[in-house]
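Single chain ahead, by itself, as structure tokens, in the form predicted alone.
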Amino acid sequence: MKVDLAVLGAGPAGANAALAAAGHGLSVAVIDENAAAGGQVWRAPAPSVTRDDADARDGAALREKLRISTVEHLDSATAWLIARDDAWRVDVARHGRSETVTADALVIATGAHERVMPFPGWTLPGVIGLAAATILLKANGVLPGQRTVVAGCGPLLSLVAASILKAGGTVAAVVDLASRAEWLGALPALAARPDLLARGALWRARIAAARVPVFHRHTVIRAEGTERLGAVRLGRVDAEGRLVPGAPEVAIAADALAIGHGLVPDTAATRLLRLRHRYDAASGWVAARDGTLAGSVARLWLAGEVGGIGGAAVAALQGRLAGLAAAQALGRSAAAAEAAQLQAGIARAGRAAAAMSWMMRPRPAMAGGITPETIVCRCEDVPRAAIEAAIAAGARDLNQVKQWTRCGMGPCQGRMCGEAAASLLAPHVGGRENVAPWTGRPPLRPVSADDLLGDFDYADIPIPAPAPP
């Protein structure tokens, strides 16, 4: 497939570059894993599940717009790799084939993961990323447990807990990293989100009104159980996420543990294209990019989380700036005043989304807690002391550290490793700026070998005659 433009992601970022892209005169190809657009904030819910909230709404609205534009969406489709030559090239694995879309311009909108700081019993069944959970609930109306605990730091605490408790499930607690004049000392940029504000204080009486206890300053130590969750331990720590010493231990029996430590960019695709990237106290390891959202190399685009994480109503509009780029960038005629508003929209919501990006932000302490026995590596079972032995044996970059003990070898490909296994590095070598994401390399997700060979037949191999006697 040949198009003007190729879109990397359908999430609020991707898609709204793909329809302003689109409502310029472009061609455009938008490649997203998922069945049905919207990312995970949109993500649209299974046939059976009836949502009506804000959230449901606003993908349900993108999906249409998408469905009556000229947008070419290829749903299902793992981008495994991306080159360049004359033109962008991105080869897509899809429904039992491989194809190949070409462009002449791309834009990367690939959001974020969540980040799990490892723990004893992290790997237990009934542990689930906070993530995980609201897949569960949006996508498919299912809880994550009967009596479940939620914690770890940032908004999506109290979004997980009001979603369990709207659907009819038990919160055992809510333990948050973060001390309430954390909270209150954020809501200043909230202001300029009333929305936002007015979401989360729902959330927030929902949780007060069924009584559900809320640890402020406090961790999980550990989970614990033999072949399931049954109980989650917690500690109280100090504002870097360290456990004070001779604070008292609270167990709280749970049979499911909804857990994360905020978000990480996914910059797979970037750093397989070896773009300039940046370290942010809060994000991460980002793409870099100027005030167009242009990367490091000519026609390319960052959208959304790639280049910082800012939330869904940010990401949409840096798509609608970066497909407005690319369309100019093509010479499609799009007026600058359009350019200039939505910058000026980016900056108004960036405010509130740096808060909250903050909030979710890694405690730096939180690392030294990992005991030596505990799994960092969960796809190929690298304990902390495997890691720690490699870095006294000399390694002092992520890339040493994966050849020497095969942590972020595995399927995962180290998204969820790798900050985990980058916070043990990062006092050896000066602080975690000091310590650059692993190199990228193809392909960008796990495929399998039918998926590239399409419906190829060891008939079809050609055979030559035998050679003369």
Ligand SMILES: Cc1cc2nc3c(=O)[nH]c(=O)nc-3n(C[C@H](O)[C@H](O)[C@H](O)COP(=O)(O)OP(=O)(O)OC[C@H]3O[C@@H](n4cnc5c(N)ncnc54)[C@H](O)[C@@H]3O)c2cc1C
The other form holds:
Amino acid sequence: MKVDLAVLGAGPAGANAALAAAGHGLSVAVIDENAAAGGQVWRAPAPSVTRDDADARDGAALREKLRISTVEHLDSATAWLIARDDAWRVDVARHGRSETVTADALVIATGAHERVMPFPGWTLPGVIGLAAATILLKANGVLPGQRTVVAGCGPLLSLVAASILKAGGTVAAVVDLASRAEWLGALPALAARPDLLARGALWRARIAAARVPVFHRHTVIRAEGTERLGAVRLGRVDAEGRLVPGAPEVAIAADALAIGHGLVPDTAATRLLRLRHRYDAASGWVAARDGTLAGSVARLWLAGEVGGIGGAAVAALQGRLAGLAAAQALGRSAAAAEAAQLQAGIARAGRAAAAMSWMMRPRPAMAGGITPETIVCRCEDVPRAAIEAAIAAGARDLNQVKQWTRCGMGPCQGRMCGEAAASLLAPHVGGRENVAPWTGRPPLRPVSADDLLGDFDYADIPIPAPAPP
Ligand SMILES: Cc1cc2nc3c(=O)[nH]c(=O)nc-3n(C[C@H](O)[C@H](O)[C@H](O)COP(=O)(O)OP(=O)(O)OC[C@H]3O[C@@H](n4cnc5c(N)ncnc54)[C@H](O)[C@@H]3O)c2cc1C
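Structure of the form predicted in complex with this ligand, please, following the form predicted alone?
Every chain and every other molecule in the complex is listed next, the one we just looked at coming first.
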């Protein structure tokens, strides 16, 4: 398929980029691995699930706009390779075969994935990611368990706890790394987003009404159980996430723990393209972009959380801006006034986004809770002790740790363990900002050999006639 603009990711950023560019006359293909557009926050519910909340309505509206537009939506399409010579080339695995999309311009809007800092027992059945819990609830209408502890940091804590309660579940406790004072300090930044303030207040009211105990400045020390989770043990921490010595521990009976320590920009595609990246104290390593969202090579724009955690509203505005910029670069006359309006909207929403992203940041001492035998890389079963041994033997970057231990070499390609491995390396190289992410390599996502071969049939290979005797 050949188009003017290819967009990778159909979340708020990517879908809006596609719609804006198509509105200015570009032929556009938007590629996403999910069956329906919406990305993480506006994820479509399964047909059997009925939802009526703001995210569900926003998602439905976006999907309708895409449906009636000229945008070609390649759903259930996993991009596994991106390259560039004269034009951009995106190879996608879809419906059992691989196809190539070529385009004059590219928007990368791959969003984020979640960060869970390992702790003893985190691989027990019953322990899931906090952001993963939103998928269970939103897409499938399924509760994480009968009695769930919700733990970690950032606004997803209240969202998940309130959603479980709304769905009729029980929340055994909310365990927040942040203090009450930190939350109060973040409130003024939300003044420009009364919608977010109102939502947050509603979630808090629901949690209070259900008399759920909320432990501020606490962390999960251990998930306990043999075959599966039976209890969650908590301890008090300081502002850096370090356990306070001698503080009493609390054990809470639970069959589910939804835990997350913020979000990590999904830079697999931008690293594969060897784009410029920069370190941001709240979001970590992000793909670098200028004020028009242009990346560090020509005819490429970066929209949404791939360039920094900022929430759905900012992602949607950035998407539109990137779509307009692509249209302009390809010779369409996009109104400068609209771009200026979008820039202003991004700046307005940006303060609230920065405050929430700061509440989600990893605390610098959190890796101290990873015991030597705790598995860090779940795909390859690599414990902390193996990573420490590699560091002691001289490994000084993530690629060396990977080659030494296989940490980050499994199917998730370091999405789950990368942040923890980087935190373990950080003190040995002068800080987290000195630990660059792994080198990006294809395939971007696991892809089966069958998908790559497509309709190829071994029996179709022309067999030359046998040589004459
Ligand atoms: C699991 C999860 C759940 C979240 N839930 C919420 C929530 O409930 N409420 C909230 O306010 N915020 C939530 N967030 C935060 C959310 O990421 C943002 O606010 C918002 O969705 C960002 O929009 P985006 O367009 O930048 O990225 P996304 O919405 O993440 O969209 C990126 C899209 O790109 C696709 N993609 C990435 N790589 C590839 C590839 N190689 N091939 C094909 N497709 C690809 C992804 O599947 C995704 O659909 C969640 C984040 C995560 C990680």
